[in-house]
Amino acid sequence: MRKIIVQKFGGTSVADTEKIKNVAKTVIMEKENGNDVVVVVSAMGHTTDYLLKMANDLSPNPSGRELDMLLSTGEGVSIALLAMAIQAQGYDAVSFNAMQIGIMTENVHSKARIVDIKTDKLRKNLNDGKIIVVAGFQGVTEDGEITTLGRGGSDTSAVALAAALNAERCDIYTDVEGVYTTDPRIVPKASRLDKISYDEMLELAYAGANVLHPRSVETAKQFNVPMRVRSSFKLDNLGTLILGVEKMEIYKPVAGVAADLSQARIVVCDVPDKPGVAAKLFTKLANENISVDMIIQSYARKVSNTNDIAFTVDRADLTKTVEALESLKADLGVTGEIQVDEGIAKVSIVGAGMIDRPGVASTMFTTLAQQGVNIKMISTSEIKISCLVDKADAQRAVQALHSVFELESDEVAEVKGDLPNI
């Protein structure tokens, strides 16, 4: 039986008819290898960007339908391209978008999770010896509305397509080299990681890391798939192979460090301290789609029978929070204001290996101090510890935990980009 592969490439990969031909090369490689391909693609360069600039300009709050239809139509150009280029080289290739197959989604607009996937036309193509390509980034409701999966969705769809399809293995195209032990741009001896688990993965892309999209993770974790990440333009660099933690052996107890620059602090002042009262806060921020990371609240004040509510949103969710929590003041009896810290950066380690290892919390706070960073707040699992810190402390602090965990390698990576804005 041939084995299925599925291939998914970046924006970057696709900028241009040039780069195209390349991925096309790359695709049919991996055909006359003896398997099965479906590629998942997303939107050229930065189409996207140019989209929701148009509808920005359009409208200062455009509706979450409209927005949808617009930004799911840059996969369309991408994946008929791709399936020309293929056709060219020789080769049957027939392009699917999320209607046509049937990628359905649950009914909510922009950060929509996919609940199933039709193979049935999928699996017809690929008996027929058709390399399939298929639109990232998007899905459809049961009542045929078109709705999209969040930025770096289409990492999403590959993997799930995948999961539906019993694929061999899901290999992310991107224009790194794999996943580094913390940004390149900030550490230049920064190390390509061989291997990473699930949860190690996982853990980078929610502290920060934007080499994949978080809910890839998650469904491969759930569904047992193996993921590899690798260059779109050095083929011979296998990239970092992402699976299982049991299949790993742990040498160090750190694998990376990570900083998360896009979240904002809010801080709910003199909250009533009385049971239900944060479970309704949070209940209306889950209702208005708004996720929430690190949460601490403060010890009760006697006199006031009070306490205070931190917590850290997304910068692009920060607006709609404020005004949730305007409209619960007065049902929860808040009497103070709330704060807005918008200056923060959440610095993260990550490493299966710190598991029952005493000491790791110990030198990543010590090494903080020595170097003057203050830490705001502080949040840990199993295999992360992470920091809230001002943002001017971001990426020396990135730059020390990385060396006192010895996380360097004796090469330069090759870098692409300029340093993020920290």
Ligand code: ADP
The other form holds:
Amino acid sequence: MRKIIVQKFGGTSVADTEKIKNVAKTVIMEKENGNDVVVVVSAMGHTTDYLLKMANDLSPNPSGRELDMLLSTGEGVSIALLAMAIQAQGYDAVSFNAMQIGIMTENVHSKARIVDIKTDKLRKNLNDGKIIVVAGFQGVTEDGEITTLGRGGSDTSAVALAAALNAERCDIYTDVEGVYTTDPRIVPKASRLDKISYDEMLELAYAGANVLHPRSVETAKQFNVPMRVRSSFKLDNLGTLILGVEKMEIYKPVAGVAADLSQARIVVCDVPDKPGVAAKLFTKLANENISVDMIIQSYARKVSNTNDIAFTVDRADLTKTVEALESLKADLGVTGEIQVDEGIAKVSIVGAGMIDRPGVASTMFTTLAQQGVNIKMISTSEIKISCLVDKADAQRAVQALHSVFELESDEVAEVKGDLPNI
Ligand code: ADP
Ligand code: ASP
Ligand code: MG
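If the structure you just shared is the form predicted on its own, then what does the corresponding form predicted together with adenosine-5'-diphosphate (ADP) look like?
The next block holds the full complex; its first chain is the one shown before.
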């Protein structure tokens, strides 16, 4: 049986028609290798940012449904163009959006999870010898409503398709040459990793390394899909392989450093210190589909018998979170105010090598102290330590941590895409 390879090309890779022609060549090369090819594409260049800006110009709080209707159009443009480009080079290609295939998601707007992918149409077209081009980032509910998977979600579309089709591999083509020890835009001498484990990549992605959508790594791990991250522009470099930990050897305590500038911190002051309060508070947020990241509850003050609960959420969920908390205040008996801090960043170090190696946390805190960086919150997992710091300190913190854990390379990384300037 022929092997199936799923390829995914991000916004920079399909930013204009010349680049789309180039992508068509890469796709055809894979087909010429004797493989069946399914290609997932993102919207061209910064299209999604522009669409979002237009929505925000018209409404401070656009409805989730209409936002998804709008944002999903970006990918509709690039699939048709890429299919045409492949056809123009003499190969049979067909494009499909998520509705046509049946990329089924839960009924949630702006960050829906894929629950099922129908493969009949895909298999039929592959058997007919066609190259299939699929719109990333979008899905459809059982009721036929359009959803999107969250910013950067085309990676997840690609891995989920690879899992559903039992593909040999999922190749993520992007504007850097692989996964680096940190964002090469922050540290140009970041080192490219030849391979990284699912677990480390998952922590890095959740910590803000937006080279991969976190859920794509989660899906790859769950279904054991080998992933490769590589450059669309330099095909001689095979990039970074992401795979199970049993195949890895661990040399350094820290594999990578990441910063997440997309969160906000909320402090609920003077919360009654009694059972059930935290449960009610976070259940309310969960019911509103708000994901909470770092959480700290302070010691109870003896006189008032109250404590403070601080946590972080995505800035996009901030208004919704504050509204939910305000509506809950009286019921919970909260007497203090709800404070919001948008000027924060989460800086994290990640590495399977930190297990059983004492001193990693102290090195991180000492390094931040030497930089005069104040730590507002700390959270840890087995293979990650995160510190919440002032946004203005984030870049300096990442650079210092990258250096102290000896992650630098001799070469300067090449980054193709420009940052959105909207
Ligand atoms: P695409 O449009 O192809 O999906 P993205 O912009 O989503 O591309 O992801 C690629 C970008 O991720 C790079 O340009 C880089 O700035 C950023 N990035 C952040 N952390 C890392 C990392 N650890 N390794 C590589 N790139 C990273
Ligand atoms: N176009 C979407 C975005 O910009 C999805 C993606 O690129 O993965 O977030
Ligand atoms: Mg991306």
